[in-house]
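The chain below stands alone and is given as structure tokens, in the form predicted on its own.
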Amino acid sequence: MTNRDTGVALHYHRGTNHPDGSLMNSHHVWDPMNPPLPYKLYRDVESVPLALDGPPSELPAMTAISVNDGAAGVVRTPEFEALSRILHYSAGITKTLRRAGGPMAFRAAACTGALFHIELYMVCGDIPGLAAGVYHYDPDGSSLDLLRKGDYRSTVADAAGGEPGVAYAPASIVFTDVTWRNACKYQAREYRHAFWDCGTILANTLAVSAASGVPARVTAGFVDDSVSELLGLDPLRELPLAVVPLGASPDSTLPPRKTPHPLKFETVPISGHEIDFPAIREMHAASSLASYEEAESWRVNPPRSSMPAPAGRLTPLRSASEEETPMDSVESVILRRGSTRRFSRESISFTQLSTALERATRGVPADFLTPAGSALNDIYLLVNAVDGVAPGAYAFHRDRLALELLREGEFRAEAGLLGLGQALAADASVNIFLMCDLAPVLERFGNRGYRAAQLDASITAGRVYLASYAQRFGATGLTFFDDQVTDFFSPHAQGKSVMFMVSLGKRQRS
């Protein structure tokens, strides 16, 4: 089973489908009041507080997200100060929540379930207040945890095959997946549900960095055993999923390679028990890198989505001006920003609409997108009341900046049937999807276009929220039955599959 045998991603992708996928248990019991620990801790292990008391960035959070090349040529080493801020506001605790269980640590970036499964490393030389190690970000002690002393930046390079961005970074940031701590819920969907819920983290981490000036572009072609090694992973229950290399130094020259010793660290146990998925260890070892070649040809020729010429009505869209733009902080979008639990079936402004949409989609940073500005999915609206938009289906052209109608009417109904029959998507001014076509992303990339195509959707998904907090309404992102979101869509979506879903509307008060 390799990475070409492409075989594999599309039988987990069907077999995850809702409602009736053949990798799905229907007599799967989630208990709700025993859920797994949400952070990985270690014990005794030696710590550094973060440094947060420095101000917040002054760019606009619209702004932000807008930033579509990493600030690719910027030679900058991150202070310690700029580092703690990328991983508070990427997927530190911002609030505490009271719930009927007791109290809940809210994050700083939505996750399905509120199960919080991604984890966050950091790998980087030494940078002015932080000496150079491999370190394990913990958002309970708002701490790093010192794994490994000394400078390591050469393994995850070669691991990423000599990928410029992250052979030149002072720093990087490493995400992974905590498979039972999702699955729990959701079982070998669960996934999908990391890419999801890395790509909205990686969201923040974005436009966080473009705000402190920080260089950072998402990496996902990488040797995977030589980084769960680095990192003293567990491969059964722990998975890599991207690196997002921080800054860039003027010296090319890494110090040499070191051979990572085994870690011995003990961890508390994040539940009292563990039910194995062996679909979710197949699709990662089969869209799994094995060596610096693999690696290094990841970035060559990457596919783009392609839209059919319009056929239908085109409504340009209307973005605010620099002067109408909100000017609210990142940080402070971060901080008030919260997924959605009614909607209050009141319109949005086609403006804001627009305005979501245009500073979301003008490209991720990352090693499987070229040129800047390219994507692998493609975007459809089911809007239900946005004012100026006839409700109905849309599809939206990236290079014309328009929504193209495929189909007017009244879809309420039919948008919360699509939604897993939530009445979220039923009550929100809009539901966006975006759609990818995986047969030519999987033929270019293999089973690991599947990831690829995942984090494309989920980093854009992730601007739409923050774009939607900071123009002050509310989004949330759903789940959905997988066939009849592209039938509805249909003829023009054809054999096109849902990589994510997020609802955008006012928010009913209580």
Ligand SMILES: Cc1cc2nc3c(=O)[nH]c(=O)nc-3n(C[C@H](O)[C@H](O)[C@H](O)COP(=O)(O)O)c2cc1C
Given for the second form:
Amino acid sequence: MTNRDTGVALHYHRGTNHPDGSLMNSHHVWDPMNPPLPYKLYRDVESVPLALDGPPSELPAMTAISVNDGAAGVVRTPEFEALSRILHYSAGITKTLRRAGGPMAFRAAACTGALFHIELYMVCGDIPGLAAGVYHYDPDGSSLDLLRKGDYRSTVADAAGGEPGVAYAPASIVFTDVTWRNACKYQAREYRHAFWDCGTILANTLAVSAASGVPARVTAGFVDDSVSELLGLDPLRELPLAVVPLGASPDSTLPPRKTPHPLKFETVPISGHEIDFPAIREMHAASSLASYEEAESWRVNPPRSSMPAPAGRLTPLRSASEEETPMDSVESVILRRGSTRRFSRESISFTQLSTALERATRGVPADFLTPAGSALNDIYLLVNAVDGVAPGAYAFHRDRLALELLREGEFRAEAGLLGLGQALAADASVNIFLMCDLAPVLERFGNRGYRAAQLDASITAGRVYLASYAQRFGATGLTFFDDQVTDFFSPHAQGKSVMFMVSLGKRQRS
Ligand SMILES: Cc1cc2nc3c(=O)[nH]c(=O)nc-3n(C[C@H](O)[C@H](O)[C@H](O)COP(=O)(O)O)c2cc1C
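Can I have the other form now, the form predicted in complex with the ligand, not the form predicted on its own?
Every chain and every other molecule in the complex is listed next, the one we just looked at coming first.
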């Protein structure tokens, strides 16, 4: 089974469709009162507290979410304060609320089922305030666990097929997925969630890096086994998903590659029992890259969007001017973020929707998206209540910054059904669907293109989340009935699969 056997990705995707994918067990039950531990906790490890006393960043959130160039930024070697800020506002605990069942830790990014299955690691050379090493980020202790002393950046650079962004970066963050922490509820569909929930974190990582002036770019092409070995991951339980190099050292000479010895740290068990979902392991293995050459050749240009030329009525976006755009910092927006639990059915303005769309969809800086501004997903909207826009189904034309009307009508009931029967979708002002024509993407990138399509969608949607909170209305990711969404937007969306759904609107005050 190799990356080129792309039947595996299609089989996985169809098999995990709602409501009756063949890889899903309709009798699966899980105990919400007894979820797995939402952190990886190492025992007996030396740790370094994050340095979070530095000054806040200055770039407004709405500017930070629109950066699509991974080389943009002036801070070539970020200090430990900047790295700490990036980690904390990516995946840290941003507030603790008192709830009837006990204190509830809020994390910086949204996550399906609040199960928080994504872990972050840092691999760095000597940087101001932090010695070279391989570290695990512990959100619970707001610290870095030291796993290896010394400079192992060459191992990551080699794993990434010599990707220049990684090779010249003073530090890289590696994102991993502890599968059982989410599969306990969502079964084999977890592997989609891995990229969704990594993507909402990555949207924060990219925005906070941009706001801190630190160049950052998502690297999805790397030799999985080399990265796993470096971090000491249990390959049956924890999977590497993405690498984000931070900064760009002018010094391109990395120390020679060291062979990482096996790590022997003990971690606190996350759960009393675990169920194996072979479909997750198979999909990961079939989308893994095995050699430097494979990782190097992964960086090809993506296929062009399959969006047909507009045939319906076009409504050009009407974005806010620079002066009207909120100036709130990324950190303040992340601190106030929280997925909306009930929408009020009030409308948002077309300017608000336009601004969110225009800023969030300029393209993700990623190794699979060249030239800058490319995308793997098309965007469809189901408008329930947006001032000045007729309710109905729309396709968004990025190249023209305009919405094409596909079907006019009141579709709140249909929206609720598409969103897995949840009132949130019916009550939202607008539901946004990121949809991918998987065939050409898999043809170009192999099975790993599936990871890329999910990341492109989830990072873009994570940016839409931030744009909503920056403009002081609400948002939530939502789960969906796959084929019904495609049918709803067809014939326009025929052949496309939903990668992510995000719903926007005003929050219902209780
Ligand atoms: C990809 C994605 C899908 C989600 N799907 C749903 C959903 O179907 N229904 C729901 O009520 N919340 C959904 N959520 C919201 C999560 O439940 C929420 O993020 C989590 O409880 C953590 O809360 P917070 O985002 O307020 O920090 C989703 C979130 C994401 C990121």
